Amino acid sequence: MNNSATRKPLAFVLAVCCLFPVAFLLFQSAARRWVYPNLLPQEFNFSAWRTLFQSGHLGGNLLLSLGTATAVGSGATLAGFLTSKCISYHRWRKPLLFCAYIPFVISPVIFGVCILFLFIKLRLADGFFGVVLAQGIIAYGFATVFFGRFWNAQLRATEELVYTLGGSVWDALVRALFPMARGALFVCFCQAFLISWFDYGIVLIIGGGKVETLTIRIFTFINEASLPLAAASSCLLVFPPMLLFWANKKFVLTLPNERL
């Protein structure tokens, strides 16, 4: 069989399911008066669109949720591919890997329900840095563990390279080791983003309900039986992922002689 015969058909039919859910979305927030047994809305409007951003808080949510997952994502990444290489090239490498995999095979709210005595104590609750720290500590783990497998000889010759020229450690991160890894770099960040972007166990235990992010918010809506409002905020809450995997496919996958 061709395979050029068969790739269009499977192509039209991943992308089917991939649009579908936020086809689905954006049919949802314009339906009304969808009642048993009626198959289609008796009625579509943009009433819930309006109303999101006539409310005046939704724009609050969105850059919270932003600015959280941004602030996760950048330290978590930074932290991860520091911690990976010194737990590379240490002797106990295994087991310090090990304890990384630890906070993020932890379900968000058990976890965020161990640690919230602590940041009580610490005074870290109902705070958005308390929140960045909860949500830091599982993204770190993961980037800790996805720069794991990065470190090899090359590497460590070419940072040694770099000393033996005169460079400094500052030099050896800015000048070698980050260019080589920055489409590495770009991943964990759109990976660890993606964990705070769609929290929502760890920011309502932690939170405690004063931050207010655009998960929470779609929550409370689906607790008000308000789905058109619902499934509008959803629209929004899928918007950065696409942005982050169109970007993921532009520039990482066009990186030559990238270690991914």
Second form
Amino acid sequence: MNNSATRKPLAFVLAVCCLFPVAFLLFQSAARRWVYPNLLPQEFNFSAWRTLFQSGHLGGNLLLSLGTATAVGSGATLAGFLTSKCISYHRWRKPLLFCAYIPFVISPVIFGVCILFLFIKLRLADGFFGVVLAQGIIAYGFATVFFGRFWNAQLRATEELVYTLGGSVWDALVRALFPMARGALFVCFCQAFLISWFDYGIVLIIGGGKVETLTIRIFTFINEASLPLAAASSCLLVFPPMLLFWANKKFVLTLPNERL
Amino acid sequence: MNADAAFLEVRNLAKAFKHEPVLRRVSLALQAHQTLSVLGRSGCGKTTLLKIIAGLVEPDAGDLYLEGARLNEIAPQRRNIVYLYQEALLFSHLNVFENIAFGLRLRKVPNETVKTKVGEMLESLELGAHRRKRPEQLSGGQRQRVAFGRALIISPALMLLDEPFSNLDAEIRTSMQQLFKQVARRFSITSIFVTHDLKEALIMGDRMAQMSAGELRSFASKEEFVHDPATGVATELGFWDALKAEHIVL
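For the form predicted together with the partner chain instead of the form predicted alone, what are the coordinates?
Then the entire complex follows, led off by the chain already shown.
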């Protein structure tokens, strides 16, 4: 069978699968009086979007989500990069890497419940920093595992070369390792950003209702059965990651070994 | 050789990994502006020896002296000894010019001086036309030349070359050997050149040494090296003589 003949329909199906949820959210945000058994809504308007932007809280929710996800993404990426470097050259590499998996593989809700008591004692619960720290632990585990296969003999030799050329540990990091890893760093940042951006469980449990991110706001709309409002705010939740994906498609759409 | 006058002196160096001895009381002395060829098979401890001299691996025992000063406690950054690997290890995010300028940038040399020095180095290594190219746009030989330039530009006291031409094909390897000889003369380089190739060891070295199972044996002259049965030169010559005789008979 001709490869290009199958590739085009497959690409089309893939594009439809990716775009359908977003298109449906847009459609539902404008749908009014859509009752069973009607196949289509009886009315379309953008009142949900108007309500959303006129409510005043949305900007705050959006900024809070962006701030949390950016802090978690950048902090976890940097910490994961440095930790994975230490682990990769350590004689207990495997057990240490296994430990890094633990917060990442546990469900965020269970993880949140497990650390809640500690966070209350440390006065970290019900606040922005507590949420960032809790999400950061999960994203940190992910980032450490992500960079686990990044380090190799060649990178170590490059680092040693910088030392013999007169560079310090800082020089090796800033002038050689970070620039050489910029593709992987960017992909890891995006993934860690998304872990925080889409999180609901941790924000609910650790934030205790006082940290109102966009996901919390969406679930409020869903609980109130305001489906057009929930759909409109979900669109806002989906667009930033899509923009992020578009911005770094060069790195995301390459094979892992090419990228690293 | 008079050890007191040696530029580099290594005394009774020992190293073991997981109780497995890799270097056994290795000693050597090297005069300034000379190249010592160290011949040895893979896994005989050549790389460990170079890494200890560069300060990248800690020895279990032994002393190192460079120009009479003890090196053991000095960090690799302050030894002024550059270690060159089998791979060129060029920085993929920098072009040829910036790769060569790397050591100067670390030393915060003024930009105008960097431009002048790197320009001269590019010309002397016949890389002038490639100054803006990325490492992936260069051939294996060109990459290795950039690696030389990056090391030479900081005027190292000692260069350690760990089979730098082993990944090149025969023709480029020969031209790189000639280039290194020229460059070594021009910049008065003191170096240790490690190889498993007998011919390359003879071409590159002013002085010869052989390493086997963690022990280093230095030879007083090339003649001694050539005539020693353990080096394999006699066997190699015998092979070519036999082939020549066979050709004449045929």
